[in-house]
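Just the one chain here, laid out as structure tokens, in the form predicted in complex with the partner chain.
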Amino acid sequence: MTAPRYTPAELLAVMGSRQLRDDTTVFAGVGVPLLAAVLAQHRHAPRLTLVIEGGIIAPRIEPGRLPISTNEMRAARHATMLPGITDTFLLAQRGFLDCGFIGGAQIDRHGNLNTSAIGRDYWKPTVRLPGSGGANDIVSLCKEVIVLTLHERRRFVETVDFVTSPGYLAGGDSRQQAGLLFGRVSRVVTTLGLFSFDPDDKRLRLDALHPGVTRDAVAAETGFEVLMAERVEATEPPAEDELSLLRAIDPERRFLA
């Protein structure tokens, strides 16, 4: 058995970067999403504008000095603009931000995300998580949202205990009924494959499997039944140039390990 050519984080970053288009604005979280966006800029989307919630527009992330948070100088390096935080989120509410690009969380079959609390009592939770941060806003307000996450059974649950960030809520048109007129979680990119939501029920649907991954593997790591696209595609494995560009961005392997 040979060693895999890439780590799970590298797979996620490459598959994530392929989702991004040129001439768009991308509201990216730190860690793998930011890496993936920078990879897209280097590879196929040179006019992609990064927006970071700390109040940062179009920074030039320095390889080897990747930001740890959305509110620090490493994330702001050579930015073209540094608006206030509220102003930055309002760009999303107004419709200026094409794609929200965020990292993992507990996610359910309708794409709802929980980063707040596990347990029945919000005020005395079994496990208290850090909280929404900007995730709720990104998922509520961007034109489309791509979630990047490790695919693990403990993350993919039938129904989250607490909806921190609204996917399709109870499915159907319940998201729109709640007043979320714009945006949607369009894509979930995991370490196993690419997913979207079926147009009617808004249930998680497998669109493509990554190299070497089976439908059974997906079922085994998912706590609910996953719908299958009419034709489940196979993704192209990470190419050499993708991996080498990516590794040049994070030579310390801070997020790629």
Partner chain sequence: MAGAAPWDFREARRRLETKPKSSGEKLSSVEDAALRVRDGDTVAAGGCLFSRTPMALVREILRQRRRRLTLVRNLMCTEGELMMVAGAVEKVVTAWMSIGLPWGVSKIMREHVESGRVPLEEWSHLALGLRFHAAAMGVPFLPTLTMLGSDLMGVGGTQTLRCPYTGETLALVPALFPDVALLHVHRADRFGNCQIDGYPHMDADIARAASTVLVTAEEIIPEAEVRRHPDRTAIPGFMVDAVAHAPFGSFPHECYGLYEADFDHFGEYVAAIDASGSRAVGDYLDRFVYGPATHAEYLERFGRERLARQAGRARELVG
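Cool, the form predicted in complex with the partner chain is there; where's the form predicted on its own?
Lone chain follows.
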């Protein structure tokens, strides 16, 4: 079998970038989400407005100068505004941000995310993770949220150890019952496929498989039963121009390794 010409991180970034559209705003987390957003802006969505947590609105990040922090000044190249971090979240609270673009260490069948701690005892965890940062606000306040993550069984769990960012909580209308009256997790993009959520019980649903991936492979790497769309599509593999531009944006492979 011929080895793929791209890494899992490159596949994730390309598939994530394809979800973004012109004339929208995206609140992008640092790492692969920001990399995917910059790729979209340079390739097919030149009027995509990036918002970065540290307080940077509408930058044009230069290829090869990808920031590794939300407060790094090279992230502010050609930005239209540099407000305080609280003003950035105020924009989300007032409904100005179309899409949140984040990752997570754990995700469950209802799209709840954990970036706080692995282990049932929060005070004595097996692994202490970076924490929420702005992740809770992004998932709670943006009109829709796209999750980017490697697809591994240890990440896709029956119940997350800690709900850092609320997806659909227990499913059904429990998100609304908890007071989150707008916003939603609309899509999960992984290294195996594209997923959405059943409109009724809000369970994760497989919509498309990436090249060479089978349904059995998805089931093997998921710690719960995944619903299947009536017709599971196949995604187009990353194009050469997508990969070339992606590698130019992150030539040191800080996020593509």
